[in-house]
Partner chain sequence: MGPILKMVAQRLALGLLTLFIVSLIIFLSVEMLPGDITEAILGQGATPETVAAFRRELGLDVPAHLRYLAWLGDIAQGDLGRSLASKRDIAELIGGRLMNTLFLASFAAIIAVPLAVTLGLLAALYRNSWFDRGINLVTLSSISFPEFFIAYALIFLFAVQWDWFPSIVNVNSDTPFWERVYRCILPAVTLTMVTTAHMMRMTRAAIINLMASPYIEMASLKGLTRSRIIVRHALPNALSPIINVIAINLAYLVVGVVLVEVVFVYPGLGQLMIDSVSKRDIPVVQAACLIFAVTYILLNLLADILSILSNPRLLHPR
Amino acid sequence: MTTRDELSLLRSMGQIDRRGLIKGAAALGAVGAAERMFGGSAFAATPKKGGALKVAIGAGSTSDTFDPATFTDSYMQFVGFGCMRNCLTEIDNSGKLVGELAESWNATPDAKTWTFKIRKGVTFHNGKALTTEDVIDSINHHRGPDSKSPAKPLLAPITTLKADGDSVVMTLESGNADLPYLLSDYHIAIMPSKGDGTVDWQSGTGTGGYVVKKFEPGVRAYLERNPSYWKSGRAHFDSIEVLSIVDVAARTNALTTGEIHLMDRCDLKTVHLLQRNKKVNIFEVTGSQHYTFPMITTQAPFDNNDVRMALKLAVDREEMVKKVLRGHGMVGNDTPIAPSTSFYVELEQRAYDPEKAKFHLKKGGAEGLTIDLSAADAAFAGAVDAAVLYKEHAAKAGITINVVREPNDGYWSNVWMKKPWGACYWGGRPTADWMFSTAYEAGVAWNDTFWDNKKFNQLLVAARVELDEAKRTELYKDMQLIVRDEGGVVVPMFANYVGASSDDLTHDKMAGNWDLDGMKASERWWFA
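Just the structure of that chain by itself now, the form predicted together with its partner chain.
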């Protein structure tokens, strides 16, 4: 009997309460499973209004601003996306796409022209009513030659953007069935227009559940509930104070001493000790966040698929999850598509097989392979340890890996996509197309393997305009197979989001698209 079955059985026999179950499951590294088992119903309770929530986020910097085009880390995601503003669409806690500031939408059959009906009766914090002009200018904020926004490539296919009554019509240069998903991205928040084609991001006014009252970048943000918030049954706290506490020990101390109620990113090395504290609940969600080792496939020896295959076979994923993630994650299968992503297909799990790796090396004429693997903890926490583990695993397949420890500072500009093989992380994307067209389609800016597979590229374009779900699933399955077997990336593991809260905080089922309940704990959680 597996751990999960055992726990389910105990629960059905009434021998274990929910908390005990979560504890038991967490002790065995299976909280994700426990969370999934309950679905929504076990958590469901009527939300209560009130209370002053204090949150500590392990990110944030003095250079933060309200401009969503510069949001990079979870601090501004939580404040900007989670509290202050809304997008056109939202991914709800079950991973489903729902309308946010767009009430409804429809597309022409070629998925080229999209019409989004803008919600009526929504006002910004400053009292201004939401109009189509605000939506258009907010989207244009990320387009155009002067845009420095990471959302620029997402919106690049839009050729025209215009208002039609109370709707906004977007025309794309080629069809994309996932456009409504893309518009839920935290960068593409809707802000009030200044009337001259630009938006007012400076004041921080939005349509979100909380109005920003004080903001000291890199220190704290203080927000109060928006009394006229348009969503009903959301945003329950009277006020939220969001602190930036980068040091994980300080964050944990703040929680255990009652200075804060909620923190993200627990220290995986000590989370089992934190678990003993009765006033603290640990929450854990398997999301789409994954750690990768991308190889530049245009350079020798990585232009040889046998070499790539040998390296994919020469890593013991189970051990990596156990040692690097301390069990708080799941093994990867060399595709970036997580179970929570749309069109995920369960493929046969690739296992550690040094003999088969040797076979591929021989076949590719690369016996006695010696290569450098660049890593720094900037890529992901524990990247250097993971690289050293990889070296040990690969040695059994006759591959010599030299682990090159790179500086954390400047890792993304000097190592990633520059050194032939390195470590990297991806937050994941809610849809398969989004993930693939961000980092796997030939020629896109973040294709960190410089991979160019004709068949894959064709399938990707075909699937993008396919509105028939069954056919689309089949296409994405083929793509996942191609990435797994011919792609340039080793995906050894998916990392859970592990956070902690005080025991007076309650919530429904948690979303897995981002940390902290899809970064919406601010409006989805409440004090019991």
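Superpose the two forms; the largest set of C-alphas matching within 1.5 Å is the rigid core. Since this is a predicted model, take the numbers as computed values, not measurements. Positions refer to the first chain, counted from 1. What changes on going to the form predicted alone:
Core-aligned CA deviation for residue 232 between these two forms: less than 2 Å. Shown in the overlay between these two forms, fitted on the rigid core, is a CA shift at residue 74 smaller than 2 Å. The smaller of the two rigid parts turns by 26° against the larger between these two forms, as judged from C-alpha superpositions.
And the form predicted alone, for comparison with the form predicted together with its partner chain?
The following holds one chain only.
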């Protein structure tokens, strides 16, 4: 019998097609994350339990809630997804899709009907046994007509959702081999049903490795290990305190003084100095994280594609990677599909060209353009510096950019998708369809450019149901070209995940699908 590892290898080598993948019932692939470790010790071999972990996250807001449909930043992703709850599937630290609350799954040959067998013996923090009703109601939590959940478009193709014994059966409008991947999304965590078709999200009750005890939105969360956690060899800490410390200098100081053990988003300007500290380990993972400058395309002047093209040509990507990322990343090409993502197609790289930018400004009737660019380091570490650098680049094209320094607190609720042009970061997604369906498809909750391209939308649907790998690749190539040349987002760079921990923390190989070991450091790491 073909093993999961063999399927994954064959898939990555192009020796198994999408139909074969469905038949293998594994829906495997690779996010292509590659990890570099420096300044630290080797991986420890045997985990041990104990200790109180303190983590500082460079995000968080006073508007945060336990409702996964409202999660917008890495703070609640770490707390709600990484600590408190589980999904049906999970991307492990090698980039493979594995079962989490779903023990196994299979699909019909057309990938339209999927059956997920729900794991037995799992209980919620309140002692309630996991049932198919919990799964169904948790999924429907994002599907309602009034839902604004970012997961709604991922689940929209589901036409019927029902229980069949200890399994949940999902029937789609049309085939989608990515469905098991989509169900690993951190928004689609499983919560206890109230028995009336709704779920209890308010209490924070989940099936995860840690039980929340205290929660101050935008400040801190305190959790204790779930003594009945169903995953063996996971959730090693006695307790976890997660602090929201947006200021990177404050996070770094907290680490060096021993106030915390783990932080994300190192200051890339000073990470080489932090590396000299023998009590600190620096970790770096290459994945699909990218930094962007989205424009609301329904508002002038961004409703003019010549203006959008001028702004894309008016940024020096190489210099931005060098100065903002300090080399810890790669140049972007105005498409969110990273080389590590399935169906990535290498396109001609867009270069800095002030003269060509001037041509498009003139063509669009926007010579002497003056615009505001909102930025805060809550968007991404170095976002303000990136905006200032962008201003300098654009000046050579005759564009005046006024950099508006926004408050960190409330950036995602008050600025992102509210102000016409701003800074943003994306962790990326394991598949092209998932990324496009989350942020580029017309009408989805996180389409932060409000972009609506008829041809792109048609190709997206066509690619999702195409079983021929070569044809599907061509469709995704066309979509990447459309986004690059007509979309409303500037993607100047892909950024490595760079974080730091105290030298008494250790772990196995790290995942690259999200920061902090796929946001699962809480259950995968331990004190040496």
